[in-house]
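Take a look at this one chain, the form predicted alone, written out in structure tokens.
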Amino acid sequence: MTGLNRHPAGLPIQEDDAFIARALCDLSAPTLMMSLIHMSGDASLLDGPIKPKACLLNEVQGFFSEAEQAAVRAQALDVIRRYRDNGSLLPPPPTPGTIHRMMNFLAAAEVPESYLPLMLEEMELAGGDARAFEWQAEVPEKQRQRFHVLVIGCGMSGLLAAIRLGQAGIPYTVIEKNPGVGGTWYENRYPGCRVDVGNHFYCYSFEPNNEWSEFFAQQPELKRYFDACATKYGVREHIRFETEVIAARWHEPAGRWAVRVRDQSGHEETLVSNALISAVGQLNRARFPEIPGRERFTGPSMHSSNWRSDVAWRGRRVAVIGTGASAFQIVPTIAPEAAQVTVFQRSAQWMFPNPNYHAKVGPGKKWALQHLPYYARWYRFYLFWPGCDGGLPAMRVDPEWPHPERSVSAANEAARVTFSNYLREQVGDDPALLEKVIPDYVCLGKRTLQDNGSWLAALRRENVELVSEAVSEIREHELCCEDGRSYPADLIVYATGFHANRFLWPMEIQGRGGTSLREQWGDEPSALLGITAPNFPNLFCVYGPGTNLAHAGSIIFHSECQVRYILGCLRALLEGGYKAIECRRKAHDEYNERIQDELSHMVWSHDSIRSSWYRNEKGRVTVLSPWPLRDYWEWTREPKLDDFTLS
């Protein structure tokens, strides 16, 4: 993949003025201004009259007028021409103070000093890999080669863990149940499947890709990205594909894990490893609704995460059960060619407008990401900052707020009004549909989806019907609802989510003294920083309990934090000559008390939410992180060894 780029200063510019002028039309004008400062050494742009009015998610033009954008491009053409004609040589880099001012300029607000180290690391303005693993003391090669790590899963986080282990020179094996890498982006192949985090941020910080064809790429392109990373970093030869972990047991005398695996032929064997990294994710075990008669349906049926390419849906009557993220993508994609689409909704979804959700990346943008000095890194900042911690206040409960029945704070109320107005504008003169699509719970309380108009436009089609009555029974050729109506169907798609609270299920993990992880966790899984648990030495989770993000960032960012922390634990083992590292009960319990207290004050715990995959059967939130990204990044830079017992 040619877009895997390690040149933050840009490739030499050789194109003529006409080409450059055309390319500039595709760019983010505020981001372009940052690149101009690097090329010219002149930071006076920061004090000029053209400045971003605000920095909002998915809005990359800073609310510049057309005239302001044209003025920036005209100035840019002149600066780029001089830079090109001078041999693409850069002046001295901006000072740290100027870099901070540049951040403030793009953010249209003061970026707190406490966030500077995080943002500088994320941007990698100096080049190189700011999160690369480094040994702090010499560990002999022979000692490292005797230490083996087994990674469960080769999705985004398992692949990341493998890459870092390889860079550290630590032997490892990856067990992957699928025939290929990518996890979510290997398994989910339904029509319209795409990411909902901007692609230029949804990639490893050390492996940016400048060739995305869309701002929110579809599944095949995401899969190709992770395939390319697995090849580039030599991970493939360490993967055992089409193999599942059945069970793992800690052997105290040896200080090792015995891991039972089974391949697709049914052959089982036991592998031994010094450490175990679970990268199985939270959203990979399909959940089906308990509707009587499911087995009676005579037509084909499938879960959205196991889409059957051999099943024809064009020209047929399709029943889609669920209106979550996958249904949001499936229904608008199949509606134009299906005979009828009946969508069964358990609860409506809050959504926010994103006009770029299906937009293509122009050729000028791709050229700029490769050639304009630091444009790609500042563009990543521009995507990251509004999706960092700015949305957290709207999700925190204000105990003094006088309208707790409809919102949790003034900021949350403002979001409710904005999102409600968007729904009204999209639905138009259809009060019956509007009543169905306005949620009856507080805004931001569940996963908030994004829409470019395609979802509500699909629901307004003549061949699409949104049903808000619960399905009470499935018969041979139809679905029956509680109001007595029935809906004929040729095909059923279950867009009903996953067993998000059943971490590491269905594996049986036994730790010190035969302790069962499943029994220890029960319905409320918990881990220190979502990574380690007492009684389970040398066991680490990536994307574990309490680490899913519903307020900010991307899972890739969070996984990079967690993998760095895990490698820090392994470094402590090897450099100290230890064989086991185990989270102390006191550290774990204190952290769990803090996170549960914090979650109880967040919108996700509001009484108006009757069902959500964020919560367990008792209504407690166990999968989400309530922490500001800056805090979690700081806590995971290095493990606090006082939180562990090393033996």
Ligand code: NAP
The other form holds:
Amino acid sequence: MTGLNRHPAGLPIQEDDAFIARALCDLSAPTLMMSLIHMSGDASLLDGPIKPKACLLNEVQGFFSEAEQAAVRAQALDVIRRYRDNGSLLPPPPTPGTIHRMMNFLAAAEVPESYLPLMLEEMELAGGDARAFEWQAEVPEKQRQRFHVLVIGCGMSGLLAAIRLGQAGIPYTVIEKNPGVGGTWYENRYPGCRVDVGNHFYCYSFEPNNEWSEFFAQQPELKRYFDACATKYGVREHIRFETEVIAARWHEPAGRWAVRVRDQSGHEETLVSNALISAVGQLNRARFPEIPGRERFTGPSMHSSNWRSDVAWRGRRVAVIGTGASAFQIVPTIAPEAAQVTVFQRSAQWMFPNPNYHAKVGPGKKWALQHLPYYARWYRFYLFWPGCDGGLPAMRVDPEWPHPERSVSAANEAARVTFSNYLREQVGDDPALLEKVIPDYVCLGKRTLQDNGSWLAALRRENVELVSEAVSEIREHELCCEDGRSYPADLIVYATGFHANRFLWPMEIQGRGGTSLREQWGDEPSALLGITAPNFPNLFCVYGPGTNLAHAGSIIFHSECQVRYILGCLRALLEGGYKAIECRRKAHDEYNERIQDELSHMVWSHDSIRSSWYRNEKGRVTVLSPWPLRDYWEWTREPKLDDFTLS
Ligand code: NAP
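What about the form predicted together with this ligand, after the form predicted alone?
Complete assembly follows, chain above in first position.
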């Protein structure tokens, strides 16, 4: 895995002027300016006439005109040439004050002081790993070796937990139900599957990858990344593949978890561990719609997350039920080669333009990420900052807002107008289609999709039909709708989402005194910071209740916060010579009250939303975090031991 974790100063530059001039054409001009400051030691660029005019997600040219970009490139060629000819030696680094001004420059606004520690940690300008685990007091090797942690799941977050446990020297085993690493990126193999968070940010902070082939990589490349990380950090030999945790029970006197696992052959056994980390994700138990006659269909059918490579779809009539993030990627990909695609939509989706969504990372960009000092680090900032907390106000309900039937605030209304115009620009000439694709619920109320025009272009194809009637019945060869029309199909794809609200389901977890986690949580799972719950000592969740992000960031960032916190809990346990750490009921309940109160003021709870995986049966939001990333980062830097009992 070349290119991972390079020092941010980059490799020495040896390329000639013509090569460099070509490479510069690929680059984000504002990010390039940051690298020039590192190379030249001259920060006067920050005061020059060329400045980003605004900072928007996925807009990495700062709204520079062509002429401004050309001027930056010309200046860059000069600076890079001098830096190269000087043996790629860097002047003294910019001062903290200059770094802050550089952030303000890219953000086209003042980055508040309170955000600096978070952003500096995320950028890792020193090339280290600020989130790495450190012991605070000595825990003898022997004591550590007697401790054992079991991690459930080896997706992005389980792998991360394993890496950190390994670095702490704490023995661990990972139980993974699949034959490979990657979790969601192992399972979801449907045509067109790709990430929708910029990849140069969607990777571990300590394991940046300068070689992504696309800005939003497809599933095989993501899987390769996680595979490479598992190998590099020696996690693989700790994983029991094709094994599922079916139950776990806390044994009070021993202070241990007894974990029942079952392998592919059906063989069951009980493993014992001191602590249990659940990293099972929120989106891995497929949800099928309850449509009468589903079992009568004679052709093949599959859930989007369980795509069958043995099923032919090319040249066939494919019915796709659902229009969420998965369908949004499947339909445009299969439409050109399927005979017919019938898309059954229950709700239309809000989407926003991202022209780079399917774009390749050019060779110049890859070269710059590897060679131009700190370019990769500032590029990460440029992806993270506009996706950080700036979007939160548009998600918050303004009680004074006079148009609550269509939006929740002025910022939310502005997003609604922009996104509606974007839809109109594409299909304004087809009023029937336009009516179907303009959502009838508040903007940003559900997951907003990234789009490069491919969704609506697919829906306009001759061989694609968007049906906005509910499917009332499925028969041997067709799907029938409430309006009496029926649609023949050779194959059904259920892109109908997941049981997101059933955390840790279908495992049976019993905590102190035999308390069942399922009963304790019911339909409203809750945990302190989404990580730990009373009655369940030494049990921790990564990506648990109330931690999905709908407004910002990436789940990798959030998981890094949670894993740091969990390791902090384990450190308290081991350094204090304790057996058990358990979240206090009071701390949990107060947090839960706060998060529920906050969530009730957010757009995701708006009445116009009839269905959403963000909500439970009663309409309460249980899966999302409403918190600014900065606050959550601060709260999870280390556990407040007052929130726990240690015994
Ligand atoms: P989803 O967002 O829950 O979408 C499910 C779709 O199925 C919705 O359109 C839903 O309609 C529809 N549906 C559900 N039950 C139905 C029924 N009985 N009849 C008709 N339609 C029905 O699921 P998803 O698309 O798999 O995405 C889930 C999440 O996974 C995403 O929000 C995202 O967080 C993640 N994801 C990410 C990516 C990415 O990063 N690129 C890709 C895929 C998924 P309603 O809207 O009316 O409920």
